[in-house]
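Just the one chain here, laid out as C-alpha cells, in the form predicted alone.
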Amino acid sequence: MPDPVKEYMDVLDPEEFKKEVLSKYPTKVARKRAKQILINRPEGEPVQEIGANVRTIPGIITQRGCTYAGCKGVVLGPTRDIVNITHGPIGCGFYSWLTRRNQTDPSTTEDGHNFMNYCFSTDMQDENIVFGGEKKLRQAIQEAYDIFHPKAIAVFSTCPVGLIGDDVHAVTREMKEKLGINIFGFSCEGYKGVSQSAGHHIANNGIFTHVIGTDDTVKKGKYKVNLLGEYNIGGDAFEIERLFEKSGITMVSTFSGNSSIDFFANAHTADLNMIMCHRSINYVAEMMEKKYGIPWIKVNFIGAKSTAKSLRKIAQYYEDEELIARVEEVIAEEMPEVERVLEQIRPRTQGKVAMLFVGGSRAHHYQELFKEMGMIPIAAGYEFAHRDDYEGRKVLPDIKVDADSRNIEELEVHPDPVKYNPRKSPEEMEGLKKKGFEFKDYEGMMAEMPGGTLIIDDISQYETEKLIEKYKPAIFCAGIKEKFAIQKKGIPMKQLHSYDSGGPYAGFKGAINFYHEIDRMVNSKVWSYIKPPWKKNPELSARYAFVA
C-alpha cells in the first residue's frame, strides 16, 4: 500500500527545506539552527538527537513564553481557589488574568469558591523598584485575605522582583503566620530560565512542597487516580471526568484543570498518577512515586482510538475484571457515534495536509486526531520541549545539566516515614510488565512520526512562513501570536492553546467535535478570498482614445 507521507514528501524535498532555511542565517545561527530542525528517520531506525531547552536565537521571532507565564498562567491559573497574585508591574499582570478559556466548575466544593475570572497584581510603580516593593506585596496580600477570604494566596514574582531583591517567600512566611491561611511564594522571574518550561518545574515544586500532603481526607470509591497535565480547556477535564465516572473510576484531583487546592492537597491518596502534558507535569509525578509510592503512567486522552487505549491501559493497571468488563462496555457505547462521524467527513479531509507547532504535548497528541481523519501531519514541533519530549524519556541519563537548568532547584525527596505506601508490590509490578504494561514511559513524539516528516524545535516565524510557502498546508495548528500572520496568507489557524471558541476535543465527543470543526476549516471556500482579484488575475491595461 503506498504511503501518503513518503510520496508527498518525496516532491517536495525536505532537505531542501531545511537547506534553503539556513542558508538565511547568519553562520553561527545556523549552525545552532541546524540541530534544531531535523527529517524525521524511518520507523525502526534509533531517533536523532535533537537541540531542545536551549536559549532562543536573539533576533529571532519566537512562540515562547516566560518562565512567570509557564509557572502563573499554566499550572496554578487554572485552580479556582487560590488568590494568584503577580508581583510586579502592571504589564506583567495581563497574564495575572487568564486568557486561555479554562473552565472550572465551584459547585465541586463546599465554599463554591472561584477567583478565575479576577486579575490580582501587586502594580509596582518606580518608587517601588528604588526603595523595594515587599510592603506593597504585604498590603496586597493583605488586602486580597480582607475582600475575598480564600483558603490560600500564592504569589509569583517577574523580572523587576528579582532583579531588585525583593524576599517573596519571606513575606508570604509572615503573612501566613498572621493570617492563618496557606501562603506561598514562586522565585518565577520571567528570565530564569529558557521558556515557560522552567516556570512549570518551579510551580510542581511550589505544589509539591506547600499543598500537596497536606489533608489525608480520603474518597470514596474503588479505583481513585490523579490527572496531570489536563488544563480544561475548552471544557476537556469535564469530558474526561464523564468517563471516568461513567467507568465507576475516582478523580481524586485534576492539574490543573477544574482544580482545587483542596483537590492537590490529598492528591497523595490516590492509587495511580496518569501524566497527559509531559513537559509541564512530570516532575510532581516523579516526586509523588518518590515520597508516597504513587506510580505513574502516560496517557492520551486526544483522539477516539488513544482514549480507548489509556482507558484500557488504567483498567490493566487494577487488573480487576469488573472495571475491565465496565470499560469496554463504555468504549463500546461510544464508538458508534464517532465512527459514524469519521465516515461522514473522512471523504472531505483524507490526504490533507497538516503542520502542528503547539506547546505541551499538543504538538503529539493531535496528530493522533488528525490520523483518524486521514490527513497528514508532515511537520511539528514544541515551543518549550526538552529532548524527551521529542526522543522518549529513554535519554533522560545522556542529558547534560547546563547553567539555565541549574538555576531551578531541584527537591530532595525521600519516602514519607508516615504516609509512604507503595500502591504494588515489587511482584505485582514485575507481574504487570511482563505483560507488556509501562510504568514511567513515555517514548516522545519523534517515534511514532513517519519518516521523511519536519521536526522543528522552537519555530521562528521566518520558519513558519516557509513552510507554509513550499508545503500549502490545509491547515496549520499553533498559538495566538501565530494565528493572524498565518490567516492573512489564506491558511486556516487552529489554536490549539485555547481552542478559539471551540472544544471540549478530549475524549470520544471531543474528538467528534474536532472532527466537524476541522472538516469546515479546511473545506471552507473563504480561505481562498483571502488574496485579492488584482493579485489573481494580471491588472487591466488601456491608453486614451481621442475621437474627434
Contents of the next structure:
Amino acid sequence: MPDPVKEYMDVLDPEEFKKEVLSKYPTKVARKRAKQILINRPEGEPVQEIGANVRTIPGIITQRGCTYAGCKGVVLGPTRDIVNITHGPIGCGFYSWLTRRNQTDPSTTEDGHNFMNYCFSTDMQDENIVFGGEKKLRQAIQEAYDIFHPKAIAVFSTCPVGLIGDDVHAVTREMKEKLGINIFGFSCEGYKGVSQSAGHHIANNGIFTHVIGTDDTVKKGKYKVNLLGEYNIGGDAFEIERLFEKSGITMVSTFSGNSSIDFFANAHTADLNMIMCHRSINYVAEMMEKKYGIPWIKVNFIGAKSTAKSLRKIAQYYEDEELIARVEEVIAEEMPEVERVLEQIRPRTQGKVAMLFVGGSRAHHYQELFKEMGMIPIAAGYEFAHRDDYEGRKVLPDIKVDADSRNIEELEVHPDPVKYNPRKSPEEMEGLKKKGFEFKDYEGMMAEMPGGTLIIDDISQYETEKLIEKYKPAIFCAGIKEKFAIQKKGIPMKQLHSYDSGGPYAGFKGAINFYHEIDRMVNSKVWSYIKPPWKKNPELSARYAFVA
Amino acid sequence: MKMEAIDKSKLLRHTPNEIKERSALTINPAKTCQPIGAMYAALGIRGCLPHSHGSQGCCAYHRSALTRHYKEPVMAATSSFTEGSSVFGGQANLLQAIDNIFTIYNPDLIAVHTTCLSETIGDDIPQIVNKAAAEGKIPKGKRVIHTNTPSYVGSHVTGFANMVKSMVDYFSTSTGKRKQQINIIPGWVEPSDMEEIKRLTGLMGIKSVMFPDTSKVLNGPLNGKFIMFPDGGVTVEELESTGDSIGTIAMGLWASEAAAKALDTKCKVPYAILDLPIGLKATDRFIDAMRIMTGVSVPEAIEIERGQMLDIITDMHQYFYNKRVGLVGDPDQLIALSEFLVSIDMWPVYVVTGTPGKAFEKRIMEITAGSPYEVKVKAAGDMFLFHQWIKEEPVDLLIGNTYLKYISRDEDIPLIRHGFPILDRVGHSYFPTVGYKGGIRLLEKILTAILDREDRDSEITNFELVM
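Go ahead and give the structure of the form predicted in complex with its partner chain, now that the form predicted alone is out.
Then the entire complex follows, led off by the chain already shown.
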C-alpha cells in the first residue's frame, strides 16, 4: 500500500527544509533550534531526543505565554467560584479576563456562585511598587470578602510582585485566619520557568496544598473518577460528562473545566484519576497517588476511537462486568452516528494535509480526529510541552533539571496518615498490568506520528511561514496570534487553544462537530475567491479606447 | 451580614445594588496597561517591529488582544525574560533579540517598549541599544527606538502617548526650512478613522503627515500573501520631516498632547490640541483648525458631507431627545462622544474611564452642564461601579467596548460597541466614526439600537411601520 506521508515528504524533503530554515538563523540560534526541530523516526534506535521546555530565544517571535498565564489563565481560570485576584498592574488581570472560551454551568453547585465573568485586580500603582503592595493586597482581599462573601479567594502574583518581595503567602495566610474562608496565593510571576508550563505546575501545587482533601464528603456512585487536564473549552467537559453519566460513571471533579472549588475539595474521594492534558496536570495526579493512593491513567477523549478506547480503559480498571457491558452499550449507541457522518465527509477530507502547533497535548490528541477523517498530520509540535510529552514518560528519569525548572517547587508528598487508601492492591495492579492495562502511561506524540514527519518545538513565526510556504497544508492548527498571518496566505487556520468558535470537539458528539468544522474549512469555496477574475485571465485588450 | 440573593439568570450575578467604597480592589477594569498602547502605536510606523522588553507573556497577551480586536496579524517580538534576567537585568536578552530580529525578520526599525518587569529592575534601554550598535548588531540604516511604559502608571492610553512622543524624540528633525505640510497626531483611533482623517485632509488639499498610521496595517486585504511589514504606516522619512511642518494638529489630550508638545519644544512646530473629531461640532473644529493653520478654504464636498450628517440629526431628532446614555472607554473618546451626544440632545449620565486624570471628570461635567439628569463621572473607575450606577437608575443606551455586553444583557439595555477592545463584532477597522461620514455611521448605529428596541418592545397596538 502506498504510504501517503512518505509520498508527500519524499517530494519535499524535511531534512532540506530543516537545513534551509536553520541557515537563516545566527549560528548560536541555529544550533539551539536544531535540537528543537526533528524529522520523526519513531521506530529507530536510539530514540530521538528533542529539545523541549528550554528557554525561548529572545526576538525569535515565539507564540509562548508566561507562568501567570499558565497558572491563573489556564488552570484556575475555569474554576467559577473562587474570587481570583490578580496582584499586579492592571494588564495581566485584564488580558486573562474571559479570553479563553472556558464554559461553566453554575447550576451544578447549589449556591450558584460564578465569578468567571468578573476580573479582580489590585491594579498596582507606582507607589505600591516603591513601598510594597502587601497592604493593598490585604485591603483588596477584605473588600472582595465584604462585597462577595465567596467560599474562597486566590491571589496570583505578576512579575513585579516577586521583584519587590511582596509575601503573598503571608498575606493570604493572615487573611484566611481573619476571615475564616479558604484564601491562598500563587507565586506565578511571569518570568518564572520558560513558558506557561511553569504556571501549570505552580497551580497544581497550590490546589494540591490548599484545596484537595479539605472535604471528606463521599459522593454517591459506584465508579468515582476525576478528570484532570480538561478545561471545558467550547463545552468539551459537558460532552464527556454526558458520556460518563450515560455509562454510570460518577465524576467527582474535573481539573478544571466546569469546576467548582467544592469539587476539588473532595477529589481525593475518587477511585481513579484520568489525565487528558498530561503536560498541565500530571503533577496533581502523581501527588494524589502518593498521598491518597489513587492510581492514574492517561485517557484521551479527542477522537471517536480514542473516546471509545478511554471509556473501555475505565471499565477495565474497575474490572466490573456490569460497567464493561454498559460502556460497550454506550459505544454501540454512539458510534453509528459518528460513522454515518464520517462516511459523508471522509471522501472530501481524505489525503489532505494538516499541521498542528499547539499546547502541551492538543497537537497530539487532535491528530486522532484528523486521522479519522483520513487527513495526514505531517508536522506538529507543542508550544510549551516537555520531552516526556514528545518522547513518552519513559524518558522522565533522563530529563535534566535545569536552572529554570529548579525554580519551580517540587512538593515532597507522603502518604496521608489517615486518608491514604490504595484503591488497588499491588497484586491487583500487577494483575491488570499482565492483562495489558497500563497505569500512568503516556507514549508521547512522536511514537504516534509517522516516520518522516516534522516535529518542531516552540515553533517560531519564521518557521511557521516557511513550513506553510513549502508544504502548503490544507489546514493549520495553532492559536490566535498565528491565525491571521496564515489565513492571509489563503490557508484556513483552526485555533486549537480556544477553538475560535464552536465545539465541543471531545467525545463522540464532539468528533462529529469537528468533522463538520474541518470539512467546512478545508472545502469551503470562500478561499477560492482570492484571485479576482482579471488576474486569472490577464490578456489585455484596448477595446475601451475603441468604443470611446 | 446578609447577602443579597443571587439572581441565577444573570451573568454578573454577584454585583450588588449597594455601592461600597473600595480603595484597593479593581473589579472589571475599564483600562489595561501601558505596553499594549505602545505596541499599537509602533505598528503604525512602516517597517517597524514592536518589541516588548519583559516576560514573554506580556507580548503574547498584547498580540492576542490586538489580534482579537482587528482579526489581523499582529507581529511583535519579546525579550523573553527568565528568572535570571529578572535578577541580573535584561541586557543580554535585548542584545540577542535585536540581533535575531534584524537577522531573521529584517524590519527597518525596532520599537522597544518596557514592561512593569523591566521598569522595576530599571533596565536602561538606550544604553543597551548603544551597546547593540557598538557590537554591530544594528545593520546600517536600521534603527532601534524605545519608550518607557511602566504598566503601573496611567493606562494603555499613556503607553500609546509615550510611544508617539518617542517617534518625535527619535525622528523629528528641523532643517530650518518649513515644509508645506501639517502634522496630524490622530490619537488612539481605528485604522479606519486614520484613513478617514487622511481623506478629509486630502479633500482640503492639504499635505499631511499622520503619525502613527495603522491604516493598511491593521485592516489589510486578503490577497493570498502574508506581508509582515505592509505598505501602511508612517515612514521614518515622513517622521523626520515632521520637524519642518507648519503646524501640528493633535487629537485628544490624553493620547496626543505629549508628542505635540515635544515636537514644539524640539523643532518649534506650533500645535493645536483638538478633541477627537467625533460628532458634528468636533469635526467642525477639526476642519476649521486645518483651514486656519494652512489658509485653504473648505471645499464644497466637505460641506455636503456635513449637511448630510446634520440632515439625519434633524430628521431623527425625536428619537435622540433626552435619551440617557452610559459610556465606558478612554478619555479622549469619551469626551468627544459625550459632546456629540449632548449636541443631539442625548445625555451621557454615567461616564467611566479606567485611565486616571481629574481633568477628565471636570471636562465631562462641563460638557454635560445643563443636563436634566444627574451626571456621574469617574476617572480611574471600573465597570463594576458603572454597573452599580445603572442598577440604581438605568439608561437607554450603552456605549463602550465588548466587555459591556455582560451589563447589556443582564440589564437588557442596547449596546453600541465603541473603543478598545471589540472582540465580538467587525466593522471598526473598516468604517470610521470620525469626521462627518463617521458621524453618519454613529448616528445610524444609535438609531438602529434605539429603533430596534422600540420595535421589540412596542405593543401590538402601536407598532410602527414608518419611523
